[in-house]
Each structure stands twice: as structure tokens, then as C-alpha cells.
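The chain below stands alone and is given in C-alpha cells; this is the form predicted alone.
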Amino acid sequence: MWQFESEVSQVVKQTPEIKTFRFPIHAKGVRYLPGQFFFLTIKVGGKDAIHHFSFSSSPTEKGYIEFTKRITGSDFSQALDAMKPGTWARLRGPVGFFTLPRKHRRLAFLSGGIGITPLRSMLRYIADKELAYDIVMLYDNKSYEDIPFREELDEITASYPSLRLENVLSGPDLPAGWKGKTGLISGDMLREVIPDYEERRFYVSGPPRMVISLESQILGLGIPQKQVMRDSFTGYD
């Protein structure tokens, strides 16, 4: 595992309530893959206190590393939503498995808002190396404005005719006109924008009662587990 100590040097607003954090590379030989995550040390009241997040930046973009959260209560989350350019920081990782397979090309995303984040680091990652994946992609969130990364995702999928991207909104405030999926992501949901299904290995990201729910949806496909990758965003709920 690799271990620095950097500075925030840019802060993105996504949406209303995500924000994007950017963080210099300052040690060599800083590698990981799309789709794991790194431990994340700040102050808090004087303290350090330390937090996990997925990098949603890809190993394509050089430089820097960035992690994406919607902004809560908590204290750590508040400390975050205060830093500014300068702010110190250490980073240590890359951990986790959630990442993409070598041999199995074919692909199911499902997610749900700040669920994106070790979805477009794989995408990025995806698209900048024009590599042969076939996905399809169903994206959950409460509105159109809530959506993070919403342009960037449109411009991958119209880059990329091997990604399909289904925005699926839950809210109550639907943009005039809008033609896409309403409600929660089902299992005929499932049938119908994926119906080969069977043939596709799912990765599932987002809040715990949102992994837990969209993964008996796929199992109740018939799919095995084994054909199942699960991140939780603990906190979220």
C-alpha cells in the first residue's frame, strides 16, 4: 500500500449536496485500480479522524486523485464540506475488489446517486483506454438536478457506443417532457432495459438498503451470486 500527505486543491460541486475532492499525487508509484477505495485522513476538532471513500477519479487522469461525497450532518462530512484549497490531507490505499473483470466483457451497472463514484472512475478508465466492454448502466436518482456527473456521463455514452445509460428518477419532480424510467429500479425494470441479463455480470453500488433491495431484484433473475460485485455506502441510509 502506498501513504502521502497532500492538499485539497479543488473542490467540484456536483449537485446541490455532492461535492468532488481533489488531491495531489505527492509520492511515487501511486497505483490502483477503477473501482476500489483509499483511507482518507483529516482534521475534525483539532484530531485526525479517518474515512474510506471509492476514488471515482480513474487511473488515466494523472496527478491527482478525487473522491466524491454528498455532504451530511456528521461531523466528518461537515469538516469535508469546509475544507478549501490548501486544506491538509493523508491518503493511504488502494484497497477493495470491486473492480472490473478481465475475461468477462459483458456488464450490468446499477446505482443510485453518490453510488456513482467507483462506477465513473470505471467508465472514465473504460472510455480513455477505448477498451471492449459492453454495458448497460441504470442510474437512480430523486431528480434530474440531483444527478452527479450527469454531463460528463453523457458525453462518455455518446463517445462510447458500447455503453447504454438508463437514468431512472424517483422523485416527484420530473423535468417537462421526460420519456425516461420513473420510480425504483425492479425487477422488470430489469427485463426489460437488460433482457440479456443472464448473460452479464452485475455491479451493484450504493446505500445499504439500496444494494440490499437491487440484489434480491437480480437473484430473483435467477442469477447466481457468484455473478454479483456489491459496494455499500454505509451512512447513506
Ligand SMILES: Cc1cc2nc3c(=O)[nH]c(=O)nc-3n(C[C@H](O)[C@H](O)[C@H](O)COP(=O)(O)OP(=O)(O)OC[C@H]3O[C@@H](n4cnc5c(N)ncnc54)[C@H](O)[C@@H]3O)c2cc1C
Given for the second form:
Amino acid sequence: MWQFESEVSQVVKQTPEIKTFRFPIHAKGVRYLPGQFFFLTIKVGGKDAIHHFSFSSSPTEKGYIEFTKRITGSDFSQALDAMKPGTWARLRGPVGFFTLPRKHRRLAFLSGGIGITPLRSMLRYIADKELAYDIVMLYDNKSYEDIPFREELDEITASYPSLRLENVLSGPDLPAGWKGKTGLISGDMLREVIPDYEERRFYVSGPPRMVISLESQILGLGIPQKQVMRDSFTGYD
Ligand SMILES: Cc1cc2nc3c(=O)[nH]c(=O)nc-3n(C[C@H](O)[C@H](O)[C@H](O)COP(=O)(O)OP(=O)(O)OC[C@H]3O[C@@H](n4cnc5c(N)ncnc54)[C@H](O)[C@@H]3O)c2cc1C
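Now show the form predicted in complex with the named molecule, given that the preceding structure was the form predicted alone.
The complete assembly is shown below, putting the previous chain first.
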């Protein structure tokens, strides 16, 4: 495990509710795998407060670590939201086994909203290293404007032919002429978009209720549990 103190160097607003926070790396030997997470300590009301965060950055992005958070009304979120370039934090990691398989190359990524973070790390890594994975991704968000990393996901999809990204919109406001999927990801949608689902390893990430719901859709297709990797963001309802 590594640990170092750092300070916010950049904050990027991804959507009205979601922000990315960047921290320069101030230690040697800071390594992690895409999909892993770390512990962030910040000051909340003068006291140390710790939360887990998936790396939304990729190890191919050198010199800094980023995570991406849905800002809620909690004291922790509000303290985070108030952080400016220069504000102190401590980072400790890496932790977790929600990582890319070495041998199995056919994957299916399922997520919604903030659940994108470990998958963005993996996709950036795969694209930067030009790794030979074959990925179908279904990504559900309320509206087009609510899709974090939207432009980057489109750019990776355009440059990486063996990634197929299906954006799904679940809210009432669809962009004019929207031809994509709507509603929530269902078993029928999985069958249609991923006809070879039996051959794929599934990666599901997001708040616990979303992960439970998506996992039950996958298991309902007859996929064995061991073929499903989960990253559950406990702390959200
Ligand atoms: C492996 C992992 C990866 C995560 N990655 C991300 C990410 O990339 N982006 C993101 O936005 N969130 C992520 N989370 C969730 C994050 O750690 C926060 O819990 C969440 O953002 C809620 O924070 P809050 O400010 O909205 O509410 P808070 O009020 O701070 O938390 C809500 C309630 O949950 C409790 N709580 C907080 N964290 C946890 C926890 N980990 N386990 C159990 N209870 C907890 C608090 O004590 C509080 O009662 C991840 C969680 C885990 C476990």
C-alpha cells in the first residue's frame, strides 16, 4: 500500500451533479490497476473524514490521480465541493479486485451514472495501451446532459473499434431525434444488444441498488455468478 499527502490541483465539472478531482502524486512507487479504489481523507468541520473512491483516472495518465464524485447534500460532499486548488487531502491505496482479466477478452460493462468511474479508468487504459479486448457497454443515465465523460467515451468508442457503447436514457427528456435505447437496462435489452452474452464476462458498477438490479438481470439470463464482477459503491442508497 502507498500513502501520500497532496492537494487539489484541478476540479472538472462533468455534469450538474458530478465533479472530478485531481491530485498530483507526491510519492514514489504509486501504482494501481484500472478498476481499483483508494481511501481519500479530507477535513470536514476540522476533523479527518475518509471515504472510498474508485480511481477514475487510468495508470497511463502519469503524475496524478483523479476520482469522480456525485455531490450530494452530505457534510462530506459539501466539504469536497468546497475544495479549491491547493486544498489538502491524503490518499491511500490501492485496494480491490474489480480489475481487467488477463485471459478473458470478451467483456460486457453495465453501469449507470456515477458507476462509470472504474469503467472509465479501464477504458482509458485499454485505449491508451491498445489492448485487444472486445467490449459491449450499456450505460444508463437520466438524460444526455447527465452523461459524465460523454465526449471522452465517444472519442474512445470512435478510436477503438472493438468497443461498442450503447447509451441508454431513462428520463423523460430525450434529445431531438434520439435513436438510442430508453428506460432502464432490462434482460430483454441485454439479449438484444449483447446476443453473445453467454461468452462474456460482466462488469457491473454503481450504487448498491443499481448493482443488485443489474446483477439480477444478468443472472436471469442464466449467466453463472462467477462470470459477474461487481463494484458496489456503498454509502449511496
Ligand atoms: C469500493 C467503493 C468505490 C466507490 N467509488 C466511488 C466513486 O467513484 N464515486 C463516488 O461518488 N462514490 C464512490 N463510492 C461511494 C463513496 O465512498 C461515498 O460513500 C458516497 O459517495 C456517498 O457519499 P456522500 O457524500 O453522498 O454521503 P455521506 O453522508 O458521506 O455517506 C452516506 C452515508 O453512508 C455512510 N458511508 C459512507 N461511505 C460508506 C462506505 N464506503 N460504506 C458504508 N457506509 C458508508 C456514511 O457514514 C453515511 O451514513 C465508492 C464506495 C466504495 C465502497
